[in-house]
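Have a look below at one chain only, the form predicted on its own, in structure tokens format.
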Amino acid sequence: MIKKKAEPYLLILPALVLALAFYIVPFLRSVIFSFLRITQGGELIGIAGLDNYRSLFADRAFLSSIWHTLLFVLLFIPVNTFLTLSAAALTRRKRKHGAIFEFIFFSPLAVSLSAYAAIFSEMFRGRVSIINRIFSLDMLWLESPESAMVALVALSVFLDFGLDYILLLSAFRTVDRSMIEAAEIDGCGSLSTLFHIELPAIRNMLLVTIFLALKDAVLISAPVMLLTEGGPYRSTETIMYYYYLEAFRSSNLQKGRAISSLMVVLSALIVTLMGRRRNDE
């Protein structure tokens, strides 16, 4: 009897050990160190209390990175959700040659981030860029703060598109066909069926993709490093890219630990909100 009760805990023990070693302990260590004074060489010289956090929020560059991250979230999530949901809705029915479109939509998963960043960098580079030629424009996309953010959003949407598309398409195809057929018999058109039956049926998965997009938007750093490097004029410098500059480029361990602690807490809040939202359903 005791063995049967202990069996579930033994099964999850490896996962708990890994989480403890690679997540919980490093996080607690980072939180503790964020209240200490540490030299660039990693030497402990005293207790800082809340001074590291005061210094962080007194830095105008950090406050600007918060605004840039918020702006990116406000641009990225609606565009990403609309495009992925539209693509999944258009291909939700299995049709002849439909596999071709499905392959095209989830193909972004097959190429690495660095390769896509190099491609987008060339697409938006200079006045003779591919984007300018296609749309007959005359813009320096990566040299203007506004257009550089647009280019960054475009790259990020492309990177997230494949996974979100697969999740939404799978959700559409698990909707009970009897409800759809009953609606069609009653005279409902394709759009009416989509908005009144299928979308409500996949709302949980839609929320999952939105929360995943929110997580990616808040923690965005690699696309910034590869496409804009925070420019021009630090206009695309997000919180995590600011963290990269302070912790790794400037070796400011005190600020780095404070930022990492704040970001872990923020990520935990997002996950908690997601869990509560799903439990309310």
Second form
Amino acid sequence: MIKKKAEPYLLILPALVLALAFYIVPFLRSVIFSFLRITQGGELIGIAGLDNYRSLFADRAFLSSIWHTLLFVLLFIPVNTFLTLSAAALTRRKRKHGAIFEFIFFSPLAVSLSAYAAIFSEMFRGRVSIINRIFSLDMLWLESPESAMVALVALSVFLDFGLDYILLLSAFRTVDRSMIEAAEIDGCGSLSTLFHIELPAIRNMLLVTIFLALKDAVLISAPVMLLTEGGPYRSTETIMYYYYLEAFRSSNLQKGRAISSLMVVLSALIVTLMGRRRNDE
Amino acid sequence: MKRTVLVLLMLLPLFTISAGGSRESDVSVITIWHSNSGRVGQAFDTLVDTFNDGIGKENGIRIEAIYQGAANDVLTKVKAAAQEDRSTLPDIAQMDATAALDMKSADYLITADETGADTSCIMPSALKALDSDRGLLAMPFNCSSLLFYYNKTLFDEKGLEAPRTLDEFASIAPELGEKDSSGNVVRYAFSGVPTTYELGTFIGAQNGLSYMIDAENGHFGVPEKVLFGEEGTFRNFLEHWKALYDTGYVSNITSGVRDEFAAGRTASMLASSSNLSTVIATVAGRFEVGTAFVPMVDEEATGGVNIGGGALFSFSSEPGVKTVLEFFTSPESQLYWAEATGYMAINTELYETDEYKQFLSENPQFEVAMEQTLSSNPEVVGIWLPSAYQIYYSFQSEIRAVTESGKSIDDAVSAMESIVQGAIDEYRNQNGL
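Since the structure above is the form predicted on its own, I would like to see how the form predicted together with its partner chain looks, so please show that one next.
Full assembly next; the chain just shown is listed first.
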């Protein structure tokens, strides 16, 4: 009897231990430390109270990084959703040479982030950049805040494209054929089938990809690091990149911990929102 | 049976790991974390091989060189290793000046003085660049300085010489630049926005020697106060720089300057002397690359340039470290290193040798960098600052605001003063000072 009762706990034990060791304990430590004064060497020298948070919000660069992150989210989510959904919708039916398009669309998954960042920075670099040649433009993409942000969104869409595409495509493919066939017999065209039957049917997966994209967008740092380094003039510095600069480049551990605590709370809010949305289904 | 094979296969990686961990008992291994990639990386590997096959073999020392990314990545990793588990620290790490402030306060650093390595033949300004209240922090290794690069073919065509001062530069800029029929600039006289590195020279050289912050630019003690505001040095620079910008032939770009230069779209640029061989390779003979002393802010700015680049920081008191440091700064190593990479040869014993003189005569652009350094005031040193990265970008933003959006010079100076002062105050507060 006791064995029966203990069984479920035993089963979640490995996951619990890992979560405790790698998420929960470090997070709590971070939160506590964010209220303390700690030297670069890790020595505790007093209690800071809210000072770390105060100095964070007094820093204009931090406030701008919040704005940049928000701007990025607002640009990235619609563009990413539209493009991946369109690609998946266009290739949702199995056709003779369809595999070629499928391969092209999910091939971005096969290359690492840093390799893409290197390719993109070549594509956007200088006046003789590849992008300028293709579109016969004459602009320095990474030199103005607006176009640098566009380049960053382009890179991020490319990075997420493969995975989102596979998720959406497989969702399209699992839609009950009988419904689609019935609609077709009733004279429903391809577009109306897509909008009235297939899209509602894959709504859950679409939400998953949007939330995944939201998570990536809110926490974006690596593409910034590799493509723009936050420039020009700190105009593409996102919250997580700012965190990286403070915590790792400047070894400002107190400030770093204040940011990471805030970000965990923010992410938790997003996840809760996501969970609630799912429960409503 | 199958299961036994499977289990053995799974254990195999474990055996390999433990086998890799055991070391030959009579050879002491010196690990070096470095940041040399591409052509510089190959040159570094050659030096390491030379050591391992020669001096190393004789003395039972073997260098294990591990590439750890860019110089600041090495610093990030060193600090992480020190915080988590000090036994994972390398014996030596190659880092640049941005590491100096952190290293100066690190109790795990074994300074170059403490290693006992011989520095009597090292160029004085290279030693001064790493001098601190803890003595010589690290062994200078890959040294460079700011250098003025120009399109010599163009300058010759126009009958111009490289400008000696910023005012002189402003007077010739319209001749160097070019506009198309619709008034767009197709060639700038200069491209780039000065930042901490360039200001180290533009401010440091003023009045023969000026510090940006106290404690001799943060080398001796923990800095407390910004100096470039009240001493008027930043203002003086901005006034001359704005005059240059107002000619209409300066392009405020912060990346890809080298490509613009190579494509002939800018007549000149400022860059580290260590970029020399790459610049020449990128230009690929389209025009002749000239190098000259960095233009002075005004006639009184005679301090010259400071030494930048990288140094070897050590974290172990093993006797092998001394041997390795001395090997990397030996005349032979430094000559090879300079030839292969474009970094300065910092061993003064070299300067009188025929091989070195021949090398200089074959590479006149390189000679200019050496001359500039040797004629500079060795007291002009780079700045050791907390939040160096953030300040780097702030300088660029302020200079852009002054030149492009009409921000007053006074406002820019006080903004910059409060940013740097803020960083210093936060650093002191964070360290309980």
